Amino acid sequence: MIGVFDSGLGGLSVLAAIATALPRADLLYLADSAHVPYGDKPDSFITSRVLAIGQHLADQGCTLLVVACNTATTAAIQALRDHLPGVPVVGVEPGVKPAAQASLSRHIAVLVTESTARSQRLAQLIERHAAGTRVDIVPCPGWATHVETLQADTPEFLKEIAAKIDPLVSSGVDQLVLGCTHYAFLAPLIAPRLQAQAELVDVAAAVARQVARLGGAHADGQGQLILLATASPERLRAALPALGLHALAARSSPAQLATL
């Protein structure tokens, strides 16, 4: 079984890509909805949650883990690998490398949570893969919460998106990296602001390919999907059709409460 987790709904974008790539895999998704969002919390707290969730998923029989959260990956993926040395762990990092490679203007931007914006891991990612490219790091406080509450299309939030995106496009950004898995669900709202001058960069498909490469026995199952949440599990399953994830809704059983 493959375990996938996030602070809330954002990792469902990665889960959907994995389910498409590995239709026979048994999947377990855990939303730490009791503590969402992670982006405004200290690294020590995030690490404690990641270790607890990783252990819980391993105890449930997951033999491969996917940290489907950019913030959790930057803060705690190495700690999780050290904690569970026998379990392969795949993380999610902002697509700085493909964005820098594709940029013609040599100017890209990365939309991130506050935690990811200040992380050393993101700084190293930029240094390693975007030398010679201007990289604007753009914290987006509260954006994940708009996804969590399924209230992303309000006039006020659309104005906030425009205030973030329009200056980036005007300054010559031609690759816009979605540096939080929640932001994948905001792509339909962001894309119209790009005026065909910039492209969105999401890594869900790349993560799914990595999981498929590691697949093997991990991906040989009955195609089941188990949903767990640390609070309001009924909201997790109800969010699937609301986010356009009808295939996951059809594949899943009723969500369950996970106490950890």
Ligand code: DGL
Second form
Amino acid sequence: MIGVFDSGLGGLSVLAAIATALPRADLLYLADSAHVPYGDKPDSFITSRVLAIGQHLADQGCTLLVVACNTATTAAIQALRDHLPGVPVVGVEPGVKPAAQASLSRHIAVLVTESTARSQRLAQLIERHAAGTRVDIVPCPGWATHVETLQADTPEFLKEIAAKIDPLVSSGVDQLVLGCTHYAFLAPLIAPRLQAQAELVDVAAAVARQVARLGGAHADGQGQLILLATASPERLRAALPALGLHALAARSSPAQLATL
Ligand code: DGL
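Please supply the coordinates for the form predicted together with ligand DGL, as a counterpart to the form predicted alone shown previously.
What follows is the entire complex, opening with the chain shown before.
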């Protein structure tokens, strides 16, 4: 069984890509809804959550783990690998490399949580893969929480999106990286601001390909989906159709509360 987790609903964008790539895999998704968002929390807190969740998923029988969260990957993937040396762990990092490769203007932007924005790991990713490209790191506090409400398209939030995105597009950004898995669900609200001058970059499909490469025996099951949440499990199940994830909804049983 493959275990996938995030602070909340954002990782469902990665889960959907994995489910498409590996239709027979048994999947377990855990949303740490009691502690969402992670993006405004210190690394030490995020690391303690990631280790507790990783251990819980391994105890449930997961033999491959996917950290479907840029913030958690940045803060704690190494600690998780050290904690569970026998379990392969796939993380999610902002698509700086594909964006820099595709950029004609040599100017890209990365939308991230505050935690990812200040991380050494993002600075290194940019240094390694975007030399010669201007990279604007754009923290988006509160955006993941808007996704959690399942009602992000309020006039106030649409205004906030415009205020953040429009100056980037006017300054010549042609690749806009969704550097938080929650933001995939904001793509329909962000895309209209791009005026055919910029593209959104999301790495969910690439992560799913990586999981499929490691897949093997982990991916050979009944195609079932177990949902766990550390708070309000019924909200996690209800989010699937609300976010347009009907194939996942068809695969899943009612969500259960995970106490950890
Ligand atoms: N979905 C997460 C990410 O990819 C974090 C959102 C949050 O909890 O702040 O960064």
